[in-house]
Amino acid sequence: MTDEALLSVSELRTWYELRKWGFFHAGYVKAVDGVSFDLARREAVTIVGESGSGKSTLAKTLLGLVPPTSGEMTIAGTKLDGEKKGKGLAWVRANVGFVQQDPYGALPPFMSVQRILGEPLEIHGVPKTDQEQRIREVLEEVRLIPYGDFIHKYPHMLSGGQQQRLVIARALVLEPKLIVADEPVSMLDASVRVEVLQLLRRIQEQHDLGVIYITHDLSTVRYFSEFAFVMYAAKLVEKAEVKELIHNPLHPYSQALLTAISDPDAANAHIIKEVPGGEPPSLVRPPSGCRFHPRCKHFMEGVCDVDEPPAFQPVAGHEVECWLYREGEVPVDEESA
């Protein structure tokens, strides 16, 4: 990531306070815990991880929907924090678009397409004389054409793919600098998923947008972004270019995610894939040291369970938080040794 930074995140933490009986402090859910990364203009990055890893909380924090507990976020030179209110929060809303997971649930059923797209423009002071032209432009960009066939429709009158295109149009209508897409194709038919991802990719390239694509499906990553970050138990445990990550996953958790991808080749149906045992850790009381160590086949007692691993770079541009690489070591698969 050598281009000019659009988004910079440093030691970001978002913790949810727990209370007993509604009054007494009972700890925190550490949903995002010490996340740092940079995103350059015109780049797309995928954040991948299983459910409960903190991906959606990270997205909500970047969008200003949840205030961060600590850390820093800067978008296009503007520092964001939990104190943003009024004009400051309006700036975030105008410059960071959000593509939700469930398009039908994200769209108000009592509002027409024209009103759904016109409301953000009105709130942000776009003159009425310019609103119709902007709505027409953004509908054409997401391929909801001809304009007259869609402008007066309501969400229930659209197919799932058309609803998601409308959600994308709403995210684009204010011409943001950054798009956060949280599982944007998980609710769609397989036949429509590639179309929506290709649409997002084309729009990103045309407008020089930064895009954060959040998913648990590694099979779609290679078709969308340049970089991939693997998130586990509220931390980013591996960062690399997509091709590098897919062909050379270093963290044991990343290797497990790739192993879990379904294989369409019927000849491999009899092969039993090895997956880590156990369950993801509690984010209220996470394990000491490396958070993956209770499930890791490379666990080293007295090392992995004592200190959190820093980011090592055994390959140029490929970072991994795993003690196996503290001296350039590479884990050896015992079955293939």
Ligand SMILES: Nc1ncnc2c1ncn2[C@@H]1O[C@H](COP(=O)(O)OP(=O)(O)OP(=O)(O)O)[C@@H](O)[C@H]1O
The other form holds:
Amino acid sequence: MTDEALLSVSELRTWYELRKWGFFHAGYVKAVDGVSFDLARREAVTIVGESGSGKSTLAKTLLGLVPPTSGEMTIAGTKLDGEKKGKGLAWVRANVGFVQQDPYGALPPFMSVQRILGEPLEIHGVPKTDQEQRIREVLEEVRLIPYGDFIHKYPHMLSGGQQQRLVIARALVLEPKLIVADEPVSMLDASVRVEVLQLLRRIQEQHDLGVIYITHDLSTVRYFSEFAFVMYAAKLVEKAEVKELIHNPLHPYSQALLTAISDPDAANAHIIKEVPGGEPPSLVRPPSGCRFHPRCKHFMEGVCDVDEPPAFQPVAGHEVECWLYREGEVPVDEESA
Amino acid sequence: MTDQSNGLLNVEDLKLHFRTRKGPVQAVDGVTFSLERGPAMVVVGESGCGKSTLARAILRLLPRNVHAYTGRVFLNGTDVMKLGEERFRKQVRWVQMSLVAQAAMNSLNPVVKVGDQVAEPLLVHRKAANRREALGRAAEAFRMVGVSTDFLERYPFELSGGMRQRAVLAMALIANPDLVFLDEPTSALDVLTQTNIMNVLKGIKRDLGMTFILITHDIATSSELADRAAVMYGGQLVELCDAGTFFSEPLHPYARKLMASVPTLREDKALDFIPGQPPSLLNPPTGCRFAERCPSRFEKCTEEPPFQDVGDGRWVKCWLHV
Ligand SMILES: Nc1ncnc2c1ncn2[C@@H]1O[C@H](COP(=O)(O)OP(=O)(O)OP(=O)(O)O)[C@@H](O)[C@H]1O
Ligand SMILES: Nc1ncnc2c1ncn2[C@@H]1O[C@H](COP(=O)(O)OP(=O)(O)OP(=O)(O)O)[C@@H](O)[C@H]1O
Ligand SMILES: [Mg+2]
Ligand SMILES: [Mg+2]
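Just the form predicted on its own so far, so send over the form predicted together with this ligand.
Once more the chain from above appears, this time first in line as the rest of the complex follows.
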């Protein structure tokens, strides 16, 4: 059973319907549009993408908070499809923990730490006598210690980093198998970000959890997971090991991202970086063919603007949805060299 | 004391405290620095340390609940703190110094065409004879920041976030000021747009010699423009030095920890973090404000260290470096 996938997603689509005057159908925001991937047990994977690329929608779909338009999801052998949706959902709520983007909005302001952590236990019928023990355990797990100092506090009495650790504690309290963490550190100061990421990483390893870490900040990825997916305009355009992605990005979009992100160095101030202009496309009427083609310097007319590229695997274990890698094509770096 | 005739901006012991129900908030508390014409300075520090307030104090954009506002600000040799509000508004703000405020792209007036808004400072300050001339200059500013002049005739909602941010940048540049404050100018934008805007700023700095003060909490972004770097902590500057030395070897223990906590994409380094939290600005500690979290703290740190020149144009506020 150990190598069975914890999560398997196939051709997932989540479209939001747009309505004119609240009534007439006016198209769809195709926020997740054909996403497939597998996550093994104990695996941590990062989904990196820009604002509006559909990351949160993907997270919410996995959590059952937004219904998918089509596609399949299987979590630990439980298939979540139309008929079994109700049952599947209850299962999801109990087995998938969610760490939200914004710790300030995620915590109910009038509930004490004890109630915030006690409520999910109560709902899932954990006996009162065991509740306190479990609350103590998770608070210690996220290093809100001594736990007695925190248990009666309200969210506003905690710093941003402490609040986010409380959100993590809440996600852990039911002992989930999978955690989805949507930008868990983006609202925090640089000086505490690492602390929270390391904490999440340690918990993942200790409890053999699967974790999906969602971020727009590529520079934090390598500190968290071995594997990463790059999301652009509702699709996962590249999937690779983090080290491989950083040193050998294949998709022109990933290449641009890596060019754009610099490590702190005074020399940066004197370099004009070559990155594509333009803006991410509309998800209502995305460009035909490859969604990156209007901004891509390798654009091949009659190819990239016609068909959506499937996933190619030019390097073992490294997938990319780009026509440059179809059989017989010249690899990108040779061409630009 | 510092020589006021030399340099574009000299700030001496600037304080701006706010009145609140719980007591005065010492958001900017005794800031001293000078900046020459040309080099860009970045101000980095954690959320709430007083970065935006520092820009507002220099530009005299004060809220109503000011508790204390003291110090001296010399711009091109003139003590502009002494000017009456009317003269400051006519001669200094937007004309000699301008600001791209934090989240400015969301504060454009939704019912006024973008071109008219960008041109407004020229008309208000009588830097253009009429609307036609002002709009001509707005078109120039648009080209400078890389926005098609078609957008002059559009309303803010018709522009993407990146375009709106470029428009507010154009507005800050239009009167050709000596000094432009940029408060988190790219933090709400996607990475590629961020990079494109930083490219624009680099180009303007190089071609027009405009002086920028960039305020950001993002160290990697700050390195895209910095010639000089200032680190703020608890309402005060704790280090000020050339960017080259700052990014490779900061001196102040806070600056060192901060740099060590910056994740790097390519380099494999063990990351550090700063335990504890920044001091309250309501009742800040009397000695060094970082002492409580500082790994190198010693007895002396219960007294406030001076912000001192330690050589090579480097200033540090720490007892380890006096
Ligand atoms: N409830 C909704 N109804 C309609 N459109 C929506 C809804 N929620 C999100 N969208 C749209 O779907 C797209 C993807 O949004 P999503 O929040 O998933 O992006 P994201 O990658 O998480 O962005 P960010 O980095 O800003 O959090 C966006 O264009 C957004 O405007
Ligand atoms: N008008 C005001 N009245 C009272 N307190 C204020 C006022 N404006 C700002 N403050 C407080 O002053 C401190 C400094 O705020 P400031 O906005 O300058 O921080 P910042 O460094 O720009 O933070 P950020 O990175 O989050 O933008 C904060 O504690 C803030 O709450
Ligand atoms: Mg999101
Ligand atoms: Mg600010």
